[in-house]
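This document starts with one chain, in the form predicted on its own, laid out as C-alpha coordinates.
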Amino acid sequence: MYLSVRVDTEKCIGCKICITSCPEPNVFIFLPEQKLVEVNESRCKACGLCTTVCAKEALKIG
(Lines of atoms letter the chains of each structure in order from A and count residues from 1; the text may use other names and numbers.)
(Lines give C-alpha, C1' and ligand atoms only; values in the text may rest on other atoms or scores of the structure.)
Protein backbone atom coordinates (compact mmCIF):
# COMPACT_ATOMS: atom_id res chain seq x y z
CA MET A 1 0.00 0.00 0.00
CA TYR A 2 1.31 3.44 -0.95
CA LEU A 3 1.07 6.06 1.80
CA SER A 4 0.96 9.80 1.37
CA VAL A 5 -0.30 12.85 3.21
CA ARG A 6 -3.93 13.81 2.76
CA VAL A 7 -5.18 17.37 3.19
CA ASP A 8 -8.52 18.04 4.84
CA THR A 9 -9.63 21.06 2.83
CA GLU A 10 -12.22 21.97 5.46
CA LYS A 11 -9.46 22.43 8.06
CA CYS A 12 -6.56 23.79 5.99
CA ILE A 13 -6.12 27.56 6.35
CA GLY A 14 -3.20 27.91 3.93
CA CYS A 15 -0.61 28.90 6.54
CA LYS A 16 2.08 26.99 4.57
CA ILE A 17 3.90 25.64 7.63
CA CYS A 18 3.73 22.20 6.01
CA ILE A 19 5.64 23.57 3.01
CA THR A 20 8.43 25.01 5.12
CA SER A 21 8.68 21.99 7.44
CA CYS A 22 8.73 19.26 4.78
CA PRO A 23 12.22 17.80 4.24
CA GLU A 24 11.37 16.82 0.65
CA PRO A 25 11.21 19.53 -2.04
CA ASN A 26 8.02 20.23 -3.98
CA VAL A 27 5.72 17.95 -1.98
CA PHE A 28 3.22 20.68 -1.14
CA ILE A 29 1.77 23.09 -3.66
CA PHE A 30 0.07 26.25 -2.39
CA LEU A 31 -3.14 27.12 -4.20
CA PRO A 32 -3.59 30.87 -3.64
CA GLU A 33 -7.12 31.02 -5.08
CA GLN A 34 -8.36 28.41 -2.61
CA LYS A 35 -5.95 29.45 0.16
CA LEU A 36 -4.92 25.87 0.84
CA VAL A 37 -2.31 23.32 -0.10
CA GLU A 38 -2.41 20.14 -2.13
CA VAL A 39 0.04 17.24 -2.04
CA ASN A 40 2.19 15.98 -4.87
CA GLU A 41 1.74 12.34 -3.86
CA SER A 42 4.56 11.08 -6.07
CA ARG A 43 7.07 13.16 -4.06
CA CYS A 44 5.66 12.58 -0.54
CA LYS A 45 7.62 10.04 1.55
CA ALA A 46 4.88 9.93 4.24
CA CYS A 47 7.38 10.79 6.99
CA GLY A 48 4.62 12.53 8.96
CA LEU A 49 6.58 15.61 9.96
CA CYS A 50 3.96 17.92 8.46
CA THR A 51 1.22 16.26 10.49
CA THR A 52 3.02 17.18 13.70
CA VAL A 53 3.40 20.88 12.84
CA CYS A 54 -0.08 21.54 11.44
CA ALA A 55 -1.94 23.52 14.11
CA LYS A 56 -5.30 22.82 12.46
CA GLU A 57 -4.72 19.04 12.18
CA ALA A 58 -5.55 19.30 8.48
CA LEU A 59 -2.95 16.72 7.44
CA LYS A 60 -3.17 12.97 7.89
CA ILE A 61 -1.14 10.04 6.59
CA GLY A 62 -3.30 7.73 4.56
Second form
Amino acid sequence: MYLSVRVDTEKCIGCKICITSCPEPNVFIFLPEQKLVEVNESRCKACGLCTTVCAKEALKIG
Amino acid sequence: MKTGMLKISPGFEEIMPPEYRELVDNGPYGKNYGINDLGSYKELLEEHPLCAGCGLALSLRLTLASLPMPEDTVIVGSTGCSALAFPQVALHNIHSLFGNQNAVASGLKRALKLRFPDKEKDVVVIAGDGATADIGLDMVMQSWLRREKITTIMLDNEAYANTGGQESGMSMQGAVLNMAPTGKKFPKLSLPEIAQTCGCAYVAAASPAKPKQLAKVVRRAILVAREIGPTYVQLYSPCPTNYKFNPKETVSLIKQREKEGLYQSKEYISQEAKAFLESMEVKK
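Please show me the structure of the same protein in the form predicted in complex with the partner chain, now that we have looked at it in the form predicted on its own.
And the full complex, kicking off with our chain again.
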Protein backbone atom coordinates (compact mmCIF):
# COMPACT_ATOMS: atom_id res chain seq x y z
CA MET A 1 0.00 0.00 0.00
CA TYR A 2 1.43 3.35 -1.01
CA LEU A 3 1.49 6.32 1.33
CA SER A 4 -0.49 9.41 0.43
CA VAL A 5 -1.77 12.54 2.12
CA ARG A 6 -5.32 12.44 3.52
CA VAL A 7 -7.59 15.43 4.11
CA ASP A 8 -9.70 15.82 7.23
CA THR A 9 -12.74 17.51 5.67
CA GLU A 10 -13.96 18.81 9.03
CA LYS A 11 -10.76 20.75 9.67
CA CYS A 12 -10.05 21.96 6.10
CA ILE A 13 -11.11 25.56 5.44
CA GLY A 14 -10.04 25.71 1.77
CA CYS A 15 -7.23 28.26 2.25
CA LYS A 16 -5.29 26.63 -0.64
CA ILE A 17 -1.90 26.97 1.09
CA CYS A 18 -1.28 23.24 0.55
CA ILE A 19 -1.84 23.69 -3.19
CA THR A 20 0.86 26.36 -3.51
CA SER A 21 3.31 24.41 -1.31
CA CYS A 22 3.06 21.05 -3.06
CA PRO A 23 5.96 20.24 -5.41
CA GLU A 24 3.86 17.71 -7.31
CA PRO A 25 1.46 18.95 -9.97
CA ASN A 26 -2.27 18.22 -9.84
CA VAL A 27 -2.21 16.45 -6.47
CA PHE A 28 -4.66 18.81 -4.78
CA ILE A 29 -7.92 19.67 -6.49
CA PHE A 30 -9.87 22.61 -5.12
CA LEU A 31 -13.63 22.19 -4.74
CA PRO A 32 -14.98 25.78 -4.84
CA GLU A 33 -18.54 24.94 -3.73
CA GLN A 34 -17.56 23.02 -0.60
CA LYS A 35 -14.40 25.17 -0.06
CA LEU A 36 -12.33 22.04 0.45
CA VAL A 37 -9.38 20.34 -1.17
CA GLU A 38 -9.43 16.82 -2.56
CA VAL A 39 -6.36 14.62 -3.08
CA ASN A 40 -5.40 12.74 -6.21
CA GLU A 41 -3.70 9.89 -4.35
CA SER A 42 -2.01 8.36 -7.38
CA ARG A 43 0.14 11.48 -7.88
CA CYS A 44 1.13 12.12 -4.24
CA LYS A 45 4.73 11.22 -3.29
CA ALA A 46 3.99 11.61 0.45
CA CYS A 47 6.81 14.10 1.08
CA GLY A 48 4.74 15.71 3.86
CA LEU A 49 5.47 19.31 2.85
CA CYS A 50 1.75 20.18 2.87
CA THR A 51 1.31 18.80 6.40
CA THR A 52 3.95 21.19 7.78
CA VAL A 53 2.43 24.30 6.15
CA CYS A 54 -1.24 23.54 6.99
CA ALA A 55 -2.17 25.81 9.91
CA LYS A 56 -5.38 23.87 10.63
CA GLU A 57 -3.63 20.48 10.84
CA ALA A 58 -6.15 19.11 8.37
CA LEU A 59 -3.64 17.01 6.45
CA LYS A 60 -2.01 13.74 7.48
CA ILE A 61 0.23 11.25 5.72
CA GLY A 62 -1.19 7.76 5.92
CA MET B 1 -0.39 30.55 -31.22
CA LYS B 2 -4.06 30.12 -31.92
CA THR B 3 -5.68 28.33 -29.02
CA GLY B 4 -7.91 26.56 -31.56
CA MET B 5 -4.81 24.60 -32.62
CA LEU B 6 -5.10 22.61 -29.42
CA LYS B 7 -8.56 21.29 -30.22
CA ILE B 8 -8.86 17.58 -30.94
CA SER B 9 -10.12 16.66 -34.40
CA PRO B 10 -13.74 15.48 -34.30
CA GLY B 11 -14.00 11.72 -33.91
CA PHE B 12 -10.65 11.37 -32.17
CA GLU B 13 -11.80 12.49 -28.71
CA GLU B 14 -12.14 8.96 -27.34
CA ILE B 15 -8.72 7.68 -28.38
CA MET B 16 -6.74 10.68 -27.08
CA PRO B 17 -5.02 10.17 -23.70
CA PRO B 18 -7.15 11.42 -20.77
CA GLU B 19 -4.40 13.90 -19.71
CA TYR B 20 -4.47 15.53 -23.15
CA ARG B 21 -8.26 15.73 -23.17
CA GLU B 22 -8.16 17.31 -19.73
CA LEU B 23 -5.61 19.88 -20.97
CA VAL B 24 -7.76 20.81 -23.96
CA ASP B 25 -10.98 21.07 -21.94
CA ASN B 26 -9.53 22.71 -18.86
CA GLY B 27 -6.09 24.04 -19.79
CA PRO B 28 -4.56 27.43 -18.95
CA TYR B 29 -4.16 28.72 -22.50
CA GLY B 30 -5.66 32.12 -23.22
CA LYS B 31 -7.37 32.33 -19.86
CA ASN B 32 -4.88 34.47 -17.94
CA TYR B 33 -4.72 32.14 -14.94
CA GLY B 34 -2.34 32.77 -12.06
CA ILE B 35 -1.21 30.90 -8.98
CA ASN B 36 -4.45 31.79 -7.16
CA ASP B 37 -6.30 29.55 -9.62
CA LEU B 38 -4.04 26.55 -8.99
CA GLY B 39 -6.04 23.47 -8.10
CA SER B 40 -9.01 24.48 -10.21
CA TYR B 41 -7.42 23.90 -13.61
CA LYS B 42 -4.94 21.51 -15.09
CA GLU B 43 -1.49 22.88 -14.62
CA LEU B 44 1.26 23.07 -17.15
CA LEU B 45 3.08 20.08 -15.73
CA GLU B 46 1.94 16.50 -15.72
CA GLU B 47 3.81 14.02 -13.52
CA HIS B 48 7.56 14.54 -13.14
CA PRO B 49 10.43 12.36 -11.90
CA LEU B 50 11.91 14.84 -9.38
CA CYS B 51 12.39 13.76 -5.74
CA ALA B 52 9.70 14.02 -3.08
CA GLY B 53 9.77 17.43 -1.39
CA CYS B 54 11.98 18.97 -4.10
CA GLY B 55 12.24 22.76 -3.73
CA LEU B 56 13.17 23.07 -7.39
CA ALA B 57 10.00 21.26 -8.47
CA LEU B 58 7.95 23.61 -6.32
CA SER B 59 9.67 26.70 -7.80
CA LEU B 60 9.23 25.35 -11.32
CA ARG B 61 5.56 24.62 -10.76
CA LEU B 62 4.85 28.10 -9.38
CA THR B 63 6.93 29.74 -12.14
CA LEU B 64 5.03 27.92 -14.88
CA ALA B 65 1.71 28.80 -13.27
CA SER B 66 2.61 32.51 -13.21
CA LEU B 67 3.60 32.89 -16.88
CA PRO B 68 1.53 35.75 -18.34
CA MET B 69 1.00 34.12 -21.74
CA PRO B 70 1.75 30.37 -21.66
CA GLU B 71 0.45 29.88 -25.20
CA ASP B 72 3.05 32.31 -26.62
CA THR B 73 5.98 31.37 -24.39
CA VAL B 74 9.00 29.28 -25.31
CA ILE B 75 11.06 27.88 -22.45
CA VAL B 76 14.74 27.15 -22.94
CA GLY B 77 16.21 24.73 -20.44
CA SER B 78 19.59 23.24 -19.80
CA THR B 79 21.04 20.06 -18.39
CA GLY B 80 20.31 19.44 -14.72
CA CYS B 81 17.51 18.52 -12.37
CA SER B 82 15.22 21.17 -13.88
CA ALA B 83 15.55 19.45 -17.28
CA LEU B 84 14.13 16.22 -15.82
CA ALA B 85 10.71 17.86 -15.60
CA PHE B 86 10.84 19.47 -19.04
CA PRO B 87 9.39 16.56 -21.04
CA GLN B 88 6.25 16.94 -18.92
CA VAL B 89 5.83 20.67 -19.57
CA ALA B 90 2.86 21.36 -21.84
CA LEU B 91 4.64 24.28 -23.51
CA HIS B 92 7.07 24.84 -26.36
CA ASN B 93 10.45 24.04 -24.87
CA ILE B 94 14.01 23.53 -25.99
CA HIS B 95 16.71 21.55 -24.25
CA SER B 96 20.12 23.05 -24.97
CA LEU B 97 23.64 21.86 -24.30
CA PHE B 98 24.92 22.44 -20.77
CA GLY B 99 25.46 26.18 -20.35
CA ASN B 100 24.32 27.23 -23.85
CA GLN B 101 20.77 28.11 -22.83
CA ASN B 102 21.10 31.90 -23.04
CA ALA B 103 22.85 31.76 -26.44
CA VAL B 104 20.05 29.53 -27.79
CA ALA B 105 17.40 31.81 -26.28
CA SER B 106 19.02 34.93 -27.83
CA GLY B 107 18.89 33.45 -31.31
CA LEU B 108 15.37 32.20 -30.77
CA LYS B 109 14.13 35.59 -29.57
CA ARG B 110 15.63 37.34 -32.62
CA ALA B 111 14.13 34.72 -34.95
CA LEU B 112 10.69 35.05 -33.35
CA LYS B 113 10.91 38.85 -33.64
CA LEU B 114 11.55 38.53 -37.40
CA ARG B 115 8.94 35.84 -37.94
CA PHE B 116 6.20 37.43 -35.80
CA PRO B 117 6.93 41.20 -35.82
CA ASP B 118 3.47 42.18 -34.56
CA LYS B 119 3.11 39.55 -31.85
CA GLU B 120 4.51 39.25 -28.36
CA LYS B 121 6.53 36.06 -27.93
CA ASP B 122 8.16 35.48 -24.57
CA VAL B 123 11.42 33.55 -24.38
CA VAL B 124 12.15 32.38 -20.86
CA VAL B 125 15.32 30.59 -19.80
CA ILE B 126 14.79 28.24 -16.85
CA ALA B 127 17.98 26.55 -15.72
CA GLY B 128 19.74 25.41 -12.58
CA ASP B 129 22.64 27.07 -10.81
CA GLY B 130 25.27 24.91 -12.53
CA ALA B 131 24.11 25.97 -16.00
CA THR B 132 23.58 29.62 -15.10
CA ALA B 133 26.30 30.53 -12.62
CA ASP B 134 29.11 28.07 -13.38
CA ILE B 135 29.34 26.44 -16.79
CA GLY B 136 27.12 28.88 -18.66
CA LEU B 137 28.09 32.11 -16.92
CA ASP B 138 29.92 33.36 -20.02
CA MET B 139 26.89 32.92 -22.28
CA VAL B 140 24.55 34.28 -19.62
CA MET B 141 26.63 37.44 -19.06
CA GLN B 142 27.15 38.02 -22.79
CA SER B 143 23.40 37.84 -23.41
CA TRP B 144 22.88 40.47 -20.71
CA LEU B 145 25.64 42.68 -22.13
CA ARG B 146 24.06 42.46 -25.60
CA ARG B 147 20.73 43.52 -24.02
CA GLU B 148 18.82 40.54 -25.39
CA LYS B 149 15.15 40.78 -24.44
CA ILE B 150 14.95 37.48 -22.59
CA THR B 151 14.15 36.47 -19.02
CA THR B 152 16.67 34.27 -17.19
CA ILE B 153 15.28 32.34 -14.23
CA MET B 154 17.77 30.45 -12.10
CA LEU B 155 16.51 27.64 -9.87
CA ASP B 156 19.20 27.80 -7.21
CA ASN B 157 19.49 24.49 -5.35
CA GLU B 158 23.12 25.19 -4.44
CA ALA B 159 24.59 22.01 -5.96
CA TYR B 160 24.96 19.88 -9.08
CA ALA B 161 22.15 17.72 -7.73
CA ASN B 162 21.52 15.65 -10.85
CA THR B 163 25.05 14.22 -10.95
CA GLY B 164 25.29 13.12 -7.34
CA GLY B 165 26.03 16.32 -5.45
CA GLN B 166 29.12 18.29 -6.46
CA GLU B 167 29.61 21.82 -5.12
CA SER B 168 28.61 24.62 -7.48
CA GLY B 169 29.44 28.32 -7.55
CA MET B 170 26.17 28.92 -5.72
CA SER B 171 26.86 26.53 -2.79
CA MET B 172 27.40 28.25 0.55
CA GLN B 173 30.93 28.42 1.95
CA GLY B 174 31.53 25.32 4.09
CA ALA B 175 28.67 23.32 2.51
CA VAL B 176 29.39 19.58 2.75
CA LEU B 177 28.00 17.53 -0.12
CA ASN B 178 28.27 13.92 -1.31
CA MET B 179 31.12 14.75 -3.68
CA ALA B 180 32.51 17.71 -1.69
CA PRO B 181 33.18 15.96 1.64
CA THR B 182 35.62 18.53 3.02
CA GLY B 183 33.26 21.43 2.47
CA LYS B 184 33.29 24.25 -0.03
CA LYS B 185 36.27 26.59 0.34
CA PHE B 186 35.03 29.86 -1.18
CA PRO B 187 31.86 31.93 -0.77
CA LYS B 188 28.61 31.88 -2.74
CA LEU B 189 28.54 33.91 -5.94
CA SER B 190 26.24 36.94 -5.85
CA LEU B 191 24.63 36.67 -9.26
CA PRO B 192 21.93 39.35 -8.69
CA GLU B 193 24.72 41.94 -8.31
CA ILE B 194 26.45 40.68 -11.46
CA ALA B 195 23.14 40.86 -13.34
CA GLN B 196 22.60 44.42 -12.19
CA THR B 197 26.12 45.43 -13.25
CA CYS B 198 25.71 43.73 -16.64
CA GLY B 199 22.66 45.85 -17.40
CA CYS B 200 19.62 43.76 -16.49
CA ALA B 201 16.58 46.03 -16.32
CA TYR B 202 14.93 43.94 -13.62
CA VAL B 203 16.65 41.70 -11.07
CA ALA B 204 14.93 39.79 -8.27
CA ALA B 205 15.62 37.05 -5.75
CA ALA B 206 12.65 35.15 -4.34
CA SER B 207 11.71 31.73 -2.99
CA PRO B 208 8.74 29.35 -3.11
CA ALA B 209 8.13 29.97 0.62
CA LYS B 210 6.31 33.13 -0.52
CA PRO B 211 4.37 31.99 -3.61
CA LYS B 212 2.64 35.33 -4.25
CA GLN B 213 5.94 37.20 -4.20
CA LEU B 214 7.44 34.59 -6.53
CA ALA B 215 4.53 34.96 -8.96
CA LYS B 216 4.84 38.75 -8.88
CA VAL B 217 8.58 38.83 -9.64
CA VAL B 218 8.30 36.25 -12.44
CA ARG B 219 5.45 38.17 -14.07
CA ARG B 220 7.24 41.48 -13.76
CA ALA B 221 10.47 40.02 -15.14
CA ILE B 222 8.69 38.65 -18.22
CA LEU B 223 6.80 41.90 -18.86
CA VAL B 224 9.96 44.02 -18.54
CA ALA B 225 11.87 41.63 -20.83
CA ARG B 226 9.24 42.14 -23.54
CA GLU B 227 9.79 45.89 -23.77
CA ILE B 228 12.96 47.07 -22.04
CA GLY B 229 15.78 44.51 -21.89
CA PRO B 230 17.20 41.45 -20.15
CA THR B 231 15.84 40.42 -16.76
CA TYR B 232 17.04 37.98 -14.14
CA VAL B 233 15.20 36.11 -11.37
CA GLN B 234 16.88 33.88 -8.80
CA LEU B 235 14.69 31.38 -6.97
CA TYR B 236 16.11 29.70 -3.89
CA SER B 237 15.06 26.04 -4.10
CA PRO B 238 16.72 23.79 -1.47
CA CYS B 239 17.50 20.17 -2.34
CA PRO B 240 16.46 17.60 0.33
CA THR B 241 18.33 14.73 -1.33
CA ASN B 242 21.81 16.26 -1.49
CA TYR B 243 21.61 18.48 1.60
CA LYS B 244 20.08 15.57 3.54
CA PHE B 245 17.18 17.21 5.32
CA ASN B 246 13.68 15.85 5.68
CA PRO B 247 11.62 16.51 2.50
CA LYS B 248 8.80 18.00 4.58
CA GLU B 249 11.15 20.73 5.88
CA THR B 250 11.83 22.40 2.53
CA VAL B 251 9.67 25.47 3.17
CA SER B 252 10.61 25.79 6.85
CA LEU B 253 14.30 25.61 5.90
CA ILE B 254 13.89 28.56 3.52
CA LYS B 255 12.19 30.56 6.30
CA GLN B 256 14.93 29.64 8.75
CA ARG B 257 17.66 30.64 6.28
CA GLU B 258 15.89 33.95 5.70
CA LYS B 259 15.76 34.57 9.45
CA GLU B 260 19.48 33.83 9.76
CA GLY B 261 20.22 36.24 6.90
CA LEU B 262 21.77 33.55 4.68
CA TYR B 263 19.16 34.09 1.99
CA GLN B 264 17.51 37.43 1.24
CA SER B 265 14.73 38.27 -1.16
CA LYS B 266 15.63 41.35 -3.22
CA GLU B 267 14.27 43.35 -6.10
CA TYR B 268 16.05 45.87 -8.31
CA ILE B 269 14.12 47.78 -10.97
CA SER B 270 15.81 50.21 -13.37
CA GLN B 271 14.23 53.65 -13.86
CA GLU B 272 13.01 52.76 -17.34
CA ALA B 273 11.51 49.46 -16.16
CA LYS B 274 9.87 51.20 -13.22
CA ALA B 275 8.12 53.68 -15.49
CA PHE B 276 7.00 50.83 -17.76
CA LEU B 277 5.62 48.75 -14.87
CA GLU B 278 3.79 51.77 -13.48
CA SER B 279 2.18 52.41 -16.87
CA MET B 280 1.12 48.73 -17.00
CA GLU B 281 -0.45 48.97 -13.55
CA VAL B 282 -2.34 52.14 -14.54
CA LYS B 283 -3.71 50.32 -17.62
CA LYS B 284 -5.18 47.60 -15.39
